Structure formats: structure tokens, C-alpha cells
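The chain below stands alone, shown as C-alpha cells; this is the form predicted on its own.
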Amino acid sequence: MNDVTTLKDTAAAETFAEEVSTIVNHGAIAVMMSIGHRLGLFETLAGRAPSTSQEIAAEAGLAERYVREWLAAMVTGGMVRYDAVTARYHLPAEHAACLVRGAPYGNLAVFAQHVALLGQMQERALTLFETGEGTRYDDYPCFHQIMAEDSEQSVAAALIDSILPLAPDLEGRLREGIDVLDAGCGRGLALIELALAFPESRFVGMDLCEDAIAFARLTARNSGLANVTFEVRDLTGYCEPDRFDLIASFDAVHDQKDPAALVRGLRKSLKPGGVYLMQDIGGSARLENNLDFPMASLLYAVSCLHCTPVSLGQGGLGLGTMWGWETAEATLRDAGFGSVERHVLPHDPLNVWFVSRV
């Protein structure tokens, strides 16, 4: 056993400690956001003059108590400005800026309830590292919640603008009118969008959660759409011949028990001259290549308590969330498509886009 009491460099470890005190204090700070952000308090706070904690807590209809704990905790994280004098808080609008819903900079505070969730996943996964089982997708509260606010501001929002320009003669064929499916849909909120602006094309999302596809039936309805359906489906074998025109994938590959499979199936589902468009993470399949890669512990963490348990929890190979942008590109052009093109976007820096042709 290593004797910690004798160090040749104290200092180092010294240093080492603080910047270890520093990361747990930023999980609490973490967590803190993840509430914030559910109760809706960053909206609160954001374009306000400073305000008591009574006046927000009022404002938000909620506990005051509870909200002038959770205002020490943004005050004591950097997040929130306090005046001793006047005990008045403040959001500044650069923090605001990436901390409310539609914010300029993306709304991080979504990506905080990933730290959140993981931490009610803490005793489940002991069990895992023991026994090397997996998961279910319904052992996560709150996932495809999480993972919808996630799609509607890095693939929704960015849809028509951003990502349909990256094949030039999609937009064109979905006015005319095309068969479209989305494997792995979650929520729906990227279909739903396309349907919104293609009333011509036919939609349909296949998901394996039938939580995720109520959700999305229910906002299909709701917007008044008659061109998608949404359908409950085990994608394991899928491969229905010559029936799509397009197909995607939003961030739904990597976890499924034989992405390989999957992509050949999605493959010949296409018509000839299809286009199959995938989106996933786009670290490296090399740790060494993902050390400063954006939020690189994040989605390792995610990947050790939820993508890779879920696929081997389906018996699939678990390759992981970071199994890398050069796995996924060699699995399409084994499928193969003619031609795959890879593409990373300015908004969207944590993910790859593939475009791929029958």
C-alpha cells in the first residue's frame, strides 16, 4: 500500500486538494443550477432590478426560505450578485446570457441537470461496477425531458437555418413533399419542427420509450399537425426497404444495442439517392484526444451511468457515449453509403452532423 503521509512534493499535493475542494464545490453549484433552472428562478431573476429574496421568492410563487438558500448558494458560486447593504440579488445579463431558456448562448443550465440526475443514480450504479449488468432507459427520471430541452435548442432551433443547408437539396425535396423518419426520435420536438415547415413531406418517429412517444403524440396533436406519427419500436433489426427518403438521427445511435446494425438497417430503408442525416457526440474515440475537448468529464460521466449501461442492458456492445466521431464514420461507410460527409457546427461545438447518400 502507497504511504500518502510521505510526499515529495507537498506543495503539489496542496495545490491538488484545493483544485479537488473546488470541483465538489462546483458539483453543489451544479446541482443548485439544475433547480434553479427547473423552478424557472433564472427567469426570474433575468432582466430584474436587484430584488429582496421575499420579492423574487414572491415573483417565482414559491417558498422564501427555500429561495434565499438557493440565492447563497448562485451568490457564493458566481452566479448571482448580492448588495450586503440593501440585501438586494441581481442576475447580471452576461450571466444571464446562457443561463435562461433561449439564451443567446445556449441555456447551460439544462446540461446541469445531467450532474443531477447522475447523482440519483449513485447507489444503482454501485451495483452496476460489482455485477456489470446495464440499465433501462425508465430507471432515469427525467431523461427524455432533459435530453428534449437539450434537441430543442442544439438541433430544433437550428433546423432549417443551420443544419438542412449541410445537404443543399433536402429542403427542396421536403416542400415537394418526402418520406421522412426519425429513429430515435425521443420527445419529437426535431420532427415536430420539420412538419411544422414541410406540411408537403410525411413524417414518421420511431423510439423504443413509450414515455417519450406519448409526449410527443400529445405536442403532435396539440400543434395540429396531420402529417407525422409517432410509433413505440424496439429499433434492434429495424430495416424496412426503399421506404424513407430521409432519415436522421439526433444524438440516438451511440446507445443502441448494435449501432452498426442499425445504421445498415437504416441504410437500405432508404430509396435510392437518400439521404440518411445523423447526429452524435463528437469526441474522440481516443482519450487523449478528448482532453480539452468541451465538458470531456461531463459525457464520460454520463457515458459510465447511462449510455453504456443502457446498451448492455439491450445485450448490445456498450460502446459508450464518447465511442468517437472516427467509430461513427467508419460504422457508415461500412454500411455502405456512397458518399459520408462530417461536419461540426459554431453552435453546436460538443457534436458531430454526418451526411450520408445512399
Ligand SMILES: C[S@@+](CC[C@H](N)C(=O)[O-])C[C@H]1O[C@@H](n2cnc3c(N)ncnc32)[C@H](O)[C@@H]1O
Contents of the next structure:
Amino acid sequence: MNDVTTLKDTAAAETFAEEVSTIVNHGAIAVMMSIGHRLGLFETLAGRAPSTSQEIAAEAGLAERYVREWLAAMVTGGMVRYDAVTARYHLPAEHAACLVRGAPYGNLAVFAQHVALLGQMQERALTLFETGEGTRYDDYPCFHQIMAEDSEQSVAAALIDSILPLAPDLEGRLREGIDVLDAGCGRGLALIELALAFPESRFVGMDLCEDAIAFARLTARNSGLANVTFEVRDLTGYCEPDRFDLIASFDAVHDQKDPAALVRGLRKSLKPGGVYLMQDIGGSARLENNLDFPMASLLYAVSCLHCTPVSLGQGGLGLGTMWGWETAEATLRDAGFGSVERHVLPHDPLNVWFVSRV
Ligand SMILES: C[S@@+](CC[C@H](N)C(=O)[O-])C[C@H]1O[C@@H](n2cnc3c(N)ncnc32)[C@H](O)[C@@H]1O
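Okay, that one was the form predicted on its own. Can I see the form predicted in complex with the ligand too?
Full assembly next; the chain just shown is listed first.
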């Protein structure tokens, strides 16, 4: 152990210790936020007059003792206000604006679920570090639910107004009727959004995970869609020459077994004039460039405990979440696309978008 008496700058050490305490405290707030989101407690509080813990628990149909303790964590975390005289709790409208489903600033409580899920992986992670082995998607409870909530906000909600205009010809072609693949579609909400908007086009979603595809099929059926199908399919080695006019992948390339091989196969699966629309994480391949990247620590943590091990678990390269836009762009160029454009959208600073043409 280091001899603390050799410390040159004790003030700096004390300041750093305070920062570490804050980090640990914020981690606990994030886990409590995640639980509040899952239980619908922020929705219960939003728009409600200051209320007692009994009233809030009764409204939510939950056990008061637990709700009261959760509220205490939210009050000390600065999320909920507390009036000690009346023993009432209140969620200000300005806070609800980023904490409830459909919130105008996006629901940031959705992201807190990643922190809770990381915690659930701790025991497994200890073994992974020792053995270097990988994981399977099934090892992560709720992964597809969290991912779908995440991409519903950042992708599905912005598809028509912000994302499709990145390739100006796409909307007209989709209106006329083209063949579209979503590679690694998860629960398929983005593809369903497109299928609803463009009834003349034909949509196929493919994903490795049966539970995600089952959810996608059910959602499509409940939406009355006849122009979208979903397949359970391992995209390792995928190639169906000249089948699609548009292929999209939303945050689904870096954690594949062999991203470069997948992108090559996707290019060959496009018809002449075809477009590949790829969203991936917008961080840099170089750690030193990511020091100020939004939520960089969360992204590296998700990389360490999810994206890297699921790739390794498929016998893959384990490039990680932060493989970097430079690697992504080089992968697209090496796959032989005639043109590759890179975009960052104002509503989504975490991600990068590539429009690549055959
Ligand atoms: C980060 S998730 C993104 C899911 C979805 N596109 C979204 O935005 O919600 C990555 C997806 O890639 C899928 N995937 C990973 N490896 C795959 C493989 N070898 N074949 C097919 N799908 C795969 C996973 O099952 C997962 O649904």
C-alpha cells in the first residue's frame, strides 16, 4: 500500500476523495431511478400535488414502506422535493420533463436502467476478468426491453423527421415501394415505425435473439401490419446478393462476431443503387479523444460488461462499444461502398450515422 505520508498535495487528495464519494452516491441514485422508472413511480408523481408517501404508494399500488425509502433516496438525490412540515413529496414539472415516458427532453430514466443492469452483472464479471471468456445475450435480464426503450426515443421517434432526410432520395423510394432489411433489429420498433409510414414497401427484420423477435412479431401483428416480417437469424456470414434496396442497422454492428465481415455481406446484399444506413456509437477509437464524450464512462462500462463479452461469446473480435467512428468509417470503406457520408444528429450526440451507397 502507498504511504500516504508521502502525499505532496493533501488538498488535492481531499478534493478527489469528495469527488469519489459523489460518484458512489450518484451510482446509487441511478439504480434507484431505474427502479422508479420500472415501477412507473415517476409517472405517478408527475403532475401530482404534493402528496404523502401513503398517497403515492396507494396510487402506484405499491408497498408504502419501500416507496417511502425510495422517495428518501430521490429527495436526497435532488430529484423529488420534500416538505418536512406536511411530510409531502413533490416532483417538479421541470424534473418530470426528463424523467417520465414521453417526456419532452427524452426520458433519461431509461438510461439509468443500464447502470442497474451493469450491477446485476458484477458476479459474472469477476469470472470473465479471470477467464477472458464471453457471454450470451440471454445472460442479461431485460436487455432487449432496455435497448428497445432506448432506441424508441433516439431512433424510432426521429426516423421520419431527422434520420431519413440524411439520404434525401430515401423517402420517395420508400413511398414508391422498396425492399428493406433491419440487420440486428432487436424488438423491431424502428422497422415497425417505417412499415407503418410506408405501406408500399416491404420490410424484414433479422436478429439472433428469439425473445426479441417474438416481441417484434407481436407488436407488428397488434399494429395490423402485413408488410413486415421478422426472422430469428444469426447474421454471422450473412449475404443474400442483390436482395435489398435499403439496409439499416441501428447500434448493431460493433458487438457482432466480425463487424467487417457483416458489413461486407450487407453491401453485397444491396441491389445496385442500394443504400446502407448505419447508426453506431459516436465515440472515437482513441481513448484520449473521449474524455469529454457524453456518458463516456457509462459507454465504456457497457462495453466492458456487455458489448465486448457478447462479441467474444460468439467467438468474435470483441471490438467494444467504443470501437470508434474512425473504425466504423474504415470498415464501410473497406467493404467497398462507393460513397460513405458521416453525420451527427443534434438530438442524439451519443451516436454517429453513416449513409453508404453501393
Ligand atoms: C445493441 S442491440 C440493438 C438492437 C436494435 N437495433 C435497437 O436499436 O434497439 C444489438 C442487436 O444485435 C443483435 N445481434 C448481435 N449479434 C448478432 C448476430 N450474430 N446475428 C444477428 N443479430 C445479432 C442482438 O441480438 C441485438 O438485438
